[in-house]
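Only one chain is given next, in structure tokens, and it is the form predicted alone.
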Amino acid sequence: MTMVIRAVQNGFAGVVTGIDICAPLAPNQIAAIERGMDDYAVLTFPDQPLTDPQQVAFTANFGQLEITLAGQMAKPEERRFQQLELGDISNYAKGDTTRLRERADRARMYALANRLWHSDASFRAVGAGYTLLHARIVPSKGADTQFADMRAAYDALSAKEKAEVETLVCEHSIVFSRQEIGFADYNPGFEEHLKPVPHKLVLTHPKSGRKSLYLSSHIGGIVGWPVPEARAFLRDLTEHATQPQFVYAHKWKVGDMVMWDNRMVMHRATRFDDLKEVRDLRRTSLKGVGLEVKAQQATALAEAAA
């Protein structure tokens, strides 16, 4: 059995076919799909019946494995796995996976916050590097994945205003992302988790030199710069970077892993009826936009001071 990536649209997102990613992979198998990240920003391998101890165990080939925000603030009995690398993507109510979340579940409200576009865990000093999600069970209509290269919108930019974004630094937090959507209502004992943190809006990939914006919506504003200026210019930028000609939408089908790379790659759930259908999906995700985002981070912030 070969491995073979085929390109979805115009360079961005790659279907990966003849690999069984539920076994031990070889070193040659984690290289190719290494480049094939680095080249397509987001990958899709169907039919892949995996486990979460599998799940687990694939996401590793690629780096260290993040702890999920919303299990370190959930009491241990309000997990659904103890597990803290995995991700609960699901509508269940908590605790009973025989129920689905009421109208008003405080969870709920949490959740539809992943309907906007972001990037996974833009709000900690060092993001996230891969997401994985699986699929175990879809709903029968909607709840696709959308994906925005955000290689191409960068690309796409003139050059007076990719001047003038390269040196800008962005707050990100959580809380505003929640904001946006009127949730406020976090445990106690975890402010430090929900600061804002500063990314450059500009990144450049460590090995193909390429250019990407670094959008989210937990971005609440720019540094040096007035709040609602800020916010009036990242919803234009956000909307350059999400045309149709910039997004792969991924239509889920049981057994589906889609990994992508948050350094190239903005994301968002679409609506589905939540209240009647049953959506149950995994998380992984590697550490580390990386040590070149911290130095990044130094950098631009003491320019910004100066």
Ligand code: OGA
Contents of the next structure:
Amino acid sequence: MTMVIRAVQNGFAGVVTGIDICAPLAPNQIAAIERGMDDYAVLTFPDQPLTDPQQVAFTANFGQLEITLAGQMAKPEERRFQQLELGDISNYAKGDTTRLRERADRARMYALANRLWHSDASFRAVGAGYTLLHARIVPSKGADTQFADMRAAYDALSAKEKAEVETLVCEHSIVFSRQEIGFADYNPGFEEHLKPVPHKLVLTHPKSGRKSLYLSSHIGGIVGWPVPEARAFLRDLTEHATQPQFVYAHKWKVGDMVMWDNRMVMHRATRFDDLKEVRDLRRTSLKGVGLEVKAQQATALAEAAA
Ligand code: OGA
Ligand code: MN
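Having seen the form predicted alone, could you now give me the structure of the form predicted together with ligand OGA?
So here's everything in the complex, that chain up top.
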């Protein structure tokens, strides 16, 4: 069996066949997937019937797994999986896979912010590198996940715009994305997780040297800028970066594993009839290696600008 990657569009997003990711991988296979991620930023693996432990084992080939914030914030008895590495991306009611979440369910309200363009965990000092989503049950219509190529979006800026964004530092917090949809119902004790963290707006890929825009709905300001000016600027930039020519929409089939690099793409969920149909995806993600360096630089730049 030989692994093959076929690009979906303009060198963005690749479909991977000729590999069984449920089984342990050989070092050359891991390296080939990493190269694929460097090139395509999003990889999809159709027909991979992974179990939870197999998803965790596959993810661990590429780095250190993240603990989900939603899982941490939920009380233990509210969690569907006791393993905090496994994110529950489903619309099941709390602790009950025979019922769907009701309209005003708090977890449903929180998860609706996934419909905003974002980069996973950018509200942490070190955001996520790869995120992996595996489809167990998908609805009959809707619920595509859309991905926008932040390298192509950067490349398409004018020289003047590139110079303007080069040194900017943005402030990210989970509070900003939730504010956008009107959610503020946090459990007490997580104040530390709500504080803004600085990240550079322009990232440089450590291997290819390609630059990308580190945009996210978690951003609420730019260091040294008045807030309304920053928000208006970021809104324009996000509109630019998510034009159709930069976007790939993944239409889910059961057994699909999709992995993306949050340092190169933004993504968002799209609507489906979630009060009537089940959608059950499992998520794992990795700490963003390389982003810790950028976070240090951003802190230094932010202090210099203050
Ligand atoms: C996520 C996410 C999108 C989706 O799990 O981080 O943004 O389509 N999911 O569920
Ligand atoms: Mn996400």
